[in-house]
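One chain comes next, on its own, written out as structure tokens in the form predicted alone.
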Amino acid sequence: MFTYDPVLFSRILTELTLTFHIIYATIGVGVPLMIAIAQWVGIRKKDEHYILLARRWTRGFVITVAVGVVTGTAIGLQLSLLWPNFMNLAGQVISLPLFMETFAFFFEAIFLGIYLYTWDRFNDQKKHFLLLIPVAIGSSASALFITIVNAFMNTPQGFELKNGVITNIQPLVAMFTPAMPTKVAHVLTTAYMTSAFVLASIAAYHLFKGNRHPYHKKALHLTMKAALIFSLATIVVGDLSGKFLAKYQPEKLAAAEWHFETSTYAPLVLFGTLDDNKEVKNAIKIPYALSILAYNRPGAEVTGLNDIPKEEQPPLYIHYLFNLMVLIGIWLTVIAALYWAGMKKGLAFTMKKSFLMQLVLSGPLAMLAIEIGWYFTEVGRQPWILRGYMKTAEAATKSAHVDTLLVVFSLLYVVLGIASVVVLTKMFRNNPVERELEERALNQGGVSS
């Protein structure tokens, strides 16, 4: 017989909200930078195509910001409703970055509004471009501050807990935890990378459908170059993240790699299965690679799960999450590198339909990797919500109505998702690039191309 469990429903609702929100949050962080790059290239080259890229991306970006505000508000509401014990404890310590995240969003939103409604009011495009700088800074700062909160949950510090009472609170110490540098760097680089791939996949789709307008070719070229740069940056940050886990969250690294016995010369395990005795079967093992990932030395000793108390071990299925995240990231980097090399050498394969289809798929794959990465981050911290201090089951509400909230918010996300897709589709379908270029050329007394 089904038994109502508020902890389970709280976890499902939080996971659902984050799954939906992270799509808009990632775009919200990365797209402003891409808009700024496009407009700057357009100004520097005096190329109307790049200027129009910035303009059209901005219109779409505004829609995602509107939906992101709703889902972000839902997360804040759910933290208080679903995880009151956590907020009572952590809210006293880590409230500063939560406040700063709100400030950063308003900073971004104010300048975004000014930027959006002053497109044709500047004779000098460089002055208009300056309005984008605070937008890009604000969006990245917002991600920085909210990621600081998540980093605190993984390596909490800056307070003392005595008999359930928090004392000696140091807000700045709580903000600058050991997890902060790698987590912030990983969130920012992957957001920039994913946004570049999403925009590239849109351009590739038009080319795949046979529209070989120079606008789409320039859009693809710009976004794929950015995607390659941020893909390589993500690999570097990912390596640093592995070293962080080895030092501060060894149980998470061990579970991700199905590394049970503490040993030197530890191999990296890819996929495979576990039998009843937790023996790894049918896996690809790369010799010494886990020791190198963790400590840069093939002979380094890596802590195994058997040395971690059983009640503090993360679920072992995070192994597959980690593998999928890494493999998608590597594939995207390879695709971006192939495109760059092909364009550099003038090879025809970059415009062939088979390769363009890979580029079309790169956006959804990048977003999938983002989702998987967040599942890995959050599930890999279990059973803790605040590592070493409070377990997830201790933090949840005891309310009897979480299942009702789950239904209500699920309907909200369905409505928001459908509405945003419909609005974005109609916005661009009813205003194609060719028509907009002609109208702008007439308004400027020139000739479209």
Second form
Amino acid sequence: MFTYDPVLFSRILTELTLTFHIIYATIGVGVPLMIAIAQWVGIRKKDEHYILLARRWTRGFVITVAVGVVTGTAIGLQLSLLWPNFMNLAGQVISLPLFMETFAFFFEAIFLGIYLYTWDRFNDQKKHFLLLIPVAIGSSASALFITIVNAFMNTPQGFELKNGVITNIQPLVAMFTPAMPTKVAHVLTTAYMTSAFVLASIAAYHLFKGNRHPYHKKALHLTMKAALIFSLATIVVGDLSGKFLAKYQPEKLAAAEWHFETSTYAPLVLFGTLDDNKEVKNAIKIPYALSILAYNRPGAEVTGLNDIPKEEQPPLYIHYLFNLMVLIGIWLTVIAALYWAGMKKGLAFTMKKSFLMQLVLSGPLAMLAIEIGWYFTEVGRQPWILRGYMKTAEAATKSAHVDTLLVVFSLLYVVLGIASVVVLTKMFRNNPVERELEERALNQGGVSS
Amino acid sequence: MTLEIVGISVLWLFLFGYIIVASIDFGAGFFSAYSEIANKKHVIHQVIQRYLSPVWEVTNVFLVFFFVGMVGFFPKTAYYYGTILLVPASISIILLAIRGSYYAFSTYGIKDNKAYMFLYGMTGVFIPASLSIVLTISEGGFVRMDGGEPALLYKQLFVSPFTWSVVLLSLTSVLYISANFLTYYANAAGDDRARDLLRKYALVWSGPTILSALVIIYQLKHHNAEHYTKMMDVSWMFVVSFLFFVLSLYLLIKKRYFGWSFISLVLQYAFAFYAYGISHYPYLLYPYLTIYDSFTNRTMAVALVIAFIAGLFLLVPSLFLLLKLFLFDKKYVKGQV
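The form predicted together with the partner chain is what I want next, because the block you gave corresponds to the form predicted alone; please supply it.
And the full complex, kicking off with our chain again.
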């Protein structure tokens, strides 16, 4: 029979809210940068297409921001509602970056409001462009501060805990944890990368449908170039993240790699299955690769899961999450590189339908990798909510009704998700690029002497 | 002044800021929806949309700021209020979500949809009602301790006349504050028909706000005598608040200085809100939690205060720019930009 377990329901509800929020948050962090790039290129090249690109992206962006504000408020409150014991403890040490995040978002919201409603209030486009800089800085700063909190949960420091009482608190030490540099870099580069691919998908979709307007070609070219740069950055950061894990969170890396015995010359295990004796079967093994990933040396010793107490081991299914995330990342880098090389050499395949289809899929795939990546890092921290100090089960609320709320919030997210997709498609369908370009040309012809 | 008091003063200021800007927003939404249904849309819709569109996200941040700051300065509130408010706060989140998505989907996306408009208008009434519950709970009497775990007594809360008086005050205040501000805004926009209609709304709601406030003070005498006694110690502040109410109403009736009328109204609420807050001291939740036993450590508090001051240097000029462009820019207000 079912027994009401608030810990389980709190976990599911938090997962659900984050799964939904992370889509909007990723777009919220990455797209302002892409808009800024497009508007800047437009100003430099005096090319109306790029300016319009920035305008249209902004219009869509506003919708995602609005939903992001809603889901962000939800997760902000749910942290205290579902994890009161955690916030009671961690709040004493890590509330500084949480507090700073609200400032960053405040800053972003103010300038976004101004930017949106002042497209035609400045004669000089450059002045309007300047308003976008605080938006981009604010959104990336929000990501920075929130990721600092997440890094703290993985490698907490900057306090002492004795008999449930926290002493000797150092807020800045708590902010600059070992996990912080790689985590922040990983969140930012992947957000930029994903946003670039999402926008590239849209351009590729129009080209795929046979619309060969230069506007879409320029859009694809700009976004794919950005996507390639951020993909390469992500690979570098991903490698550094592996080295961070090996040193500071060996149990997460070991579980992700199904690496049981501590050993040198450790191979990298791709996919496969486990039998009852925890023997890896059907897997692709790349010799020495895990040692290289962990320490840059094939002979390096990598801690195995058997050295971790049983009750502190993360679930083993994160292996598949880790593999999928990495594979999607590599695949996306490859197609971005192919596109770039093809364009450079003037090869025709870049406009072939089969290749364009891959580009159309790149945005959704990148977003999928973001989701899988978050599942990996969050599940990989289990059973801890605050690694080494507090277990997830101790942190959750004991209140009734979490199960009912789970149902209600599921409905809410379904409605919001469907509505945002419908609104976004309607918004752009009803106002195609060609028509808007014509109108703008007419208006400007009328105004300028 | 202790750090505890600095902390709660900062938070109280932000909560006050939220109450004013959010009331304008909630009430405007309600009037907007009402005018749609009562076929007066053409009169006030335009004014409301022009004011609301650029600022709604900023409004929401005031709330987030308040609860994040609360957990920062007073982490134990996360434990007490987090546990107690699971259901009421979740309801608020859902209502806020409906409201936020209206802005996303209707203002930026598609043409107004009547059903959505109605929902949106209703959230303008239900959100303040659901949020006001927190203040009611803070007065004590609605929380039981189950072996160290706080639990909300839903039934007591629901049947208490005190709860409903607070809800009533929140509703009437939202409509009064909003109508008063929008009268000023419509006047600045030179839209006389909208101004006259909104002024009428403001006059209608002025009496009920004062009445419901008086009822609450009377009920508090029985519900929480300790708080009531302390309130009487600062009764002069309520008197000053009332004088500002009279001044604000007088200007509104005389149809003059709408801006000053609104400023008097803000002062009216400020005095009453601070008198309430000061007399609530030191309790965050009667009788379990005070600002002293829930306070974070000194180091964190100092860090938060420094971050707050640094943040203000960033925010105040930005907010000023926002107001200058949309509230005090004559051309924008009149719809010429």
